[in-house]
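We begin with a single chain expressed as structure tokens, specifically the form predicted on its own.
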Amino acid sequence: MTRAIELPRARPEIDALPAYSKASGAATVRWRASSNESTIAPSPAVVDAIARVGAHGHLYPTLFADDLVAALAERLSVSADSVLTGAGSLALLQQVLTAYTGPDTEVVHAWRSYEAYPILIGIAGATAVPVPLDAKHRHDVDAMIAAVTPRTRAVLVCNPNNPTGTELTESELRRLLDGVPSHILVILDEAYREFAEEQVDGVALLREYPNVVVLRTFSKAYGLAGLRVGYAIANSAVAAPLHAAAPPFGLSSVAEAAACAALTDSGHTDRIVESVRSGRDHLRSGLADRGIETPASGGNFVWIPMVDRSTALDAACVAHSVSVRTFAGEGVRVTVGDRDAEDAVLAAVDAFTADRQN
């Protein structure tokens, strides 16, 4: 007789988490414009660093990425105890949410924004409080301030915003910071800052607003998405619990060496940024010529607000051998930087439009 077995069950909050979306056709298309990766490979300096350190892969890395922390502290003119590193800025965001939020607390964030936010908030046991973007696909600062309650422990701001690319000005961000009580964290996700037009500097604001935590990454403008390197900058008192809770050896020695090398090769980063800005202009101009208006983007992508036609445009793009990231009923996000991929998207738009007219 077979014995009935009851398997362990996850917390109810985990069962209720939304799934992270996948791009359709990403494994079969010629161009992948769905993941906001750099279209330019790492520089020779980075490749050399990876090979050099990889030869010693049998050894543990430093406990807390000491060399990278020192390099970042010097570059940003902050103390080393204000800097944390991790396996991408997403891992650091989870660390911050785990340390400063939890059950019976709330995290305010714009929506639509980065789709991982409600997942990570749920893992921390907190309640996500999404605040709709305004009619121009931008953060609604006043509505976000109004959403703060006695249960709020953090306000999460993606600037430039993923997936819409829209940016807050410095004055708008200051208005948000002035409107949020100082005991509440304001987490500034600046993953796309290097591509931004406004050039708002969260680290400079941190010097005036000690409740700010800034998240940045090497995945985008430095072209290291596959190596998973991110960093956070916070007031040393805010950072102390994060250091205490940080997992040892959280960054591989190969990733640390690659990031240190990337910091020294500003010309390569400039090349990546220039390819993105040129690609944004090309794609947005081509879409405008076809009667499709898009919001100005500060990211390495363009948002096409197609609403109920988003899924159909996605299918047209895959048919033209380019994957995009689609949010059904809202829009399509297209990573830029490869002119052939951008032109494939425009060709897909032409085919999509012709099919609708027939």
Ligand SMILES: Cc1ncc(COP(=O)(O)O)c(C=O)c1O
The other form holds:
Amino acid sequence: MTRAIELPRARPEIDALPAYSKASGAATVRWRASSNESTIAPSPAVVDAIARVGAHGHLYPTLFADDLVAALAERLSVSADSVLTGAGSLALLQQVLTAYTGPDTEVVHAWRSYEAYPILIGIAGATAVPVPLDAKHRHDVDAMIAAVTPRTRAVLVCNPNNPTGTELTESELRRLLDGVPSHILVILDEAYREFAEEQVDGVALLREYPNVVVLRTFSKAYGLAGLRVGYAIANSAVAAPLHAAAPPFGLSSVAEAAACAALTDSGHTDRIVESVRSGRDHLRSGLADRGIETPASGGNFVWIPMVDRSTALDAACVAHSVSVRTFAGEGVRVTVGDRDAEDAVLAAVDAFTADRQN
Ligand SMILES: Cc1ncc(COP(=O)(O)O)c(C=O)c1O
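Given the form predicted on its own, state the structure of the form predicted together with this ligand.
After this comes the whole thing, all chains and molecules, with the earlier chain placed first.
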């Protein structure tokens, strides 16, 4: 006789979480332009460091990545207790949300923005308050300020914004910071900062606005997405609860050594940034030649707002062996940095346009 068993149930918030989107055609294509990875492999200095430290993989790393914290604090001219590292900036965002938000609180963020936001906010048990981007795919600062309520604990700003690439100017960001009460955290996600045109510096702003937390990453301009290293910078009083909530040994010794080595090879980062800048110019101007306007991008990607034709363009890209990231009914995001992949996307656009005319 089979016994009826009742399995353990997760918290209802977890059952309700949205799922991550999938890259199109990921298994079959030649080029991955779907995940905003660097198209250039890590610096040889990083590869050497991984091999060196890997030989000591039987030993624990320091509890909180002391060497990397010290290197970042020196570079940013902040105290070491203002810096935290983690397994990607996503892990740090989770830590910030866990420490500062929770049930019966709200987190305001623009939408469309990085798809992990509503998921991580939901995991923390808080309520996401999405504020639509404006007609130019940019943050609507006034609407975000107006969305703040007594339950708001954090405002999350993606600058440059994934997936639209749009940036806030420094004066827009200051207007947002001036409009948000100082007991509310403003989390600035600067994952794409190195590629930005505006060069707004969240770390400079946090000296004036102590409620700012800046998130940065080694995944993009340093080409270390697979090694999982991110960091947060905050006023030391705001950082203290984050240190308390930090998972011990959160960064592997290999990841820490890789990040330290990456910091020593700025020429490599410059090459990654240069390939991205030239790739997005090439793709945007090729699209403009074909009558498709795209928002100026400060990220390593270009947003093609195809609205109801997004899924069809996605299929054309896969047919040309490029995987892209598509949000149906909104647009297609294409990671740049590989000229052949950018040209394949342009060829896909040509084929797609010809198809529509036949
Ligand atoms: C805006 C934004 N923040 C954070 C991340 C994740 O960064 P990490 O690899 O450091 O977790 C991404 C990755 O695509 C991103 O687009």
